[in-house]
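Only one chain is shown below, in structure tokens, and it's the form predicted on its own.
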Amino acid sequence: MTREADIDAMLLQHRVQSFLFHEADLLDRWELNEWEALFADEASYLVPPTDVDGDFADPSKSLFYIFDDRTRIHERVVRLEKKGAHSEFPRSKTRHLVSNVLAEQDGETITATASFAVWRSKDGNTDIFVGHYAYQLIEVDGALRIAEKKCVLDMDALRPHARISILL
């Protein structure tokens, strides 16, 4: 790798890492409309089931916990902002920790992976969700946007969590 290629790779790594940290901060501050704005027009947000290999899970063969297209992402945000979303009103306190970020660019698409741990506290209980993210990022008008976000849980099941009512 040339020195110029090394510098480009470091800049990409820094840019993607900063983007993912910003996304995590928006989720922890419950700035859901700003979080939604990070998604491209044709984006998807996926959480595969825990009983299959999430990296290779196929939504045509497995029932995903979350399989949102851009319209459903918007509807999820609108629902979570309403008092009628009983599972999140009052809302949970969350802390998203993102680490081990790796990024590669191939043409217009940036592929990124990262490890995550999300703590959710509500009603005297604290749940921890752990796993890794797989992103497809694109640049739109000079800014990174999420084309696909897949949250692969490294858990055998959701018990004792029983549900994913927050955004991972």
Given for the second form:
Amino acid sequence: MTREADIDAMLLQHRVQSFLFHEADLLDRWELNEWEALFADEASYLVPPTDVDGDFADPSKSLFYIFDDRTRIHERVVRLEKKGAHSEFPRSKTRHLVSNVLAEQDGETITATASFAVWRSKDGNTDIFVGHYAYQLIEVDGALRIAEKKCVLDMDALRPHARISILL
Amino acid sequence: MDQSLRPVVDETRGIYRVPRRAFVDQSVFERECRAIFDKCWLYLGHASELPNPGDFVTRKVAGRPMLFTRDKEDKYHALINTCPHRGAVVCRERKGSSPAFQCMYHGWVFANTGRLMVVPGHAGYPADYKEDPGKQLSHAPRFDRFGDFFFVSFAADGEDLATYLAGAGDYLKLVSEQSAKGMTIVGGTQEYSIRGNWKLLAENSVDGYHAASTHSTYLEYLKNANGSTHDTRLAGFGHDLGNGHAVIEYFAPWGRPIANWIPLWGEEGKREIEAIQQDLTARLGQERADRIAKQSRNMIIFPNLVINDVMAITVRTFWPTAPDYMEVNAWALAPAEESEWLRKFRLFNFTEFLGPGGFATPDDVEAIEKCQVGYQASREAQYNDISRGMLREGGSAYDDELQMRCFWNEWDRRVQEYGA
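Switch from the form predicted on its own, shown above, to the form predicted in complex with the partner chain and output its structure.
Okay, now the whole complex, with that chain kicking things off.
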């Protein structure tokens, strides 16, 4: 690899990593409108079930936990800001840990993967969601935007978790 | 059983109260295991989960590890997944296809019919050892199907499945008749749990009364996402189906991937939905077709099978492991011949409302878990009230509590019959 290619890879790595850390920070501070603004106009947010191969499963052919298009991402945020979203009122405390970030640029699209562990605490219970993210990122007006975020749970089942009412 | 653990009922005065201790008491839980889960017909799986000979799925039913198989003669088996030698489960995969299962402990091999085929080092045993009935995989004491729905019972005796299902059978048919080619379980299982008593989910699954308050954000979302053109109001009836089974049948404002077109599906979708309804009418007649296509149904088959034929079709079971904890499994059921386009919207619909990531189920979970918290004061605040609609004339509205009373009457009968 040339020195220039090395530097490009480092810059990409740094840029993607900063973007994912920023996203995690927004979620933990419950800045959901800012979080939503990270998504491109055509975007999806997906959480596959745990009994299929989450990296390859297709939400139009297999039952998922979450299968959001751009409209529904917006509506999810609208809902989570309401007191009537009982499962998140009072709100959970969350902590998103993101690591093992790998990024690759392929033309306009950046493919990134990362490991995650998300702690959710509410009413005396703490549930941990463990898995990996698969992102498709694109550049819009000089900024990174999420075209697809898939959260693949590395768990046998969503137990004892009763819900994914937070954003992973 | 202690009278204070039984419902208090006065039909003429419209009183039906359920003691909250029934949700927290360890002895009640243990009685339920024996009187209900050891006796009733329990849902095992759907034929479509074993599409080919040799296919199998493993599943827990009333705490027992089960192995649901289809042999090469197309016969189905409900095997208990434990080696007769020393007890290890003989199949450790969730699902797959295999003519035989080898226990990893001492290497015994069983056919998918349960027959013992190979015992390593057989010289140490008598010649006819392999044929001993006690050395085969055990079958569920009773195993039967209603259409493509398979059930087991761990009681050797009792009424047959069709008799047990009573009026619920016709509702299982209503779901099955949506397809001319058979219904299929779509891949992907929602598996979660709730920190609450299992009877709370039985109640919640057929509770029309909580929709407006628990699910206000969902109803607002429908308006936002689909526009205001679709304005069907929630309205309908509750029915006692016998033997503890009950259903609410009602009109609702959400799209159904068999009827109830919504703007989100576009003009092309409208034509496809109309064609489906025409086929349905030609096949089943106007009245039944309209009922199948236009109305939503939430049904509970006692004790723990819920079929919700709503914005999508769910098949859901929930198994208590303690008074305050249950494991929930949910599948999506769909017509096998459904187009890719419509299947996509069905699954989009399913995840919209249903399951741990939906816009409604998490709030049901919150309600159930918060009831369970409230029941910690069950010695001071003793009763739930499920009397709504008891004195209403002209039938039970979909948002009355007849369904819960059907469930509790059967619960009480079985728990009492079990003896002191």
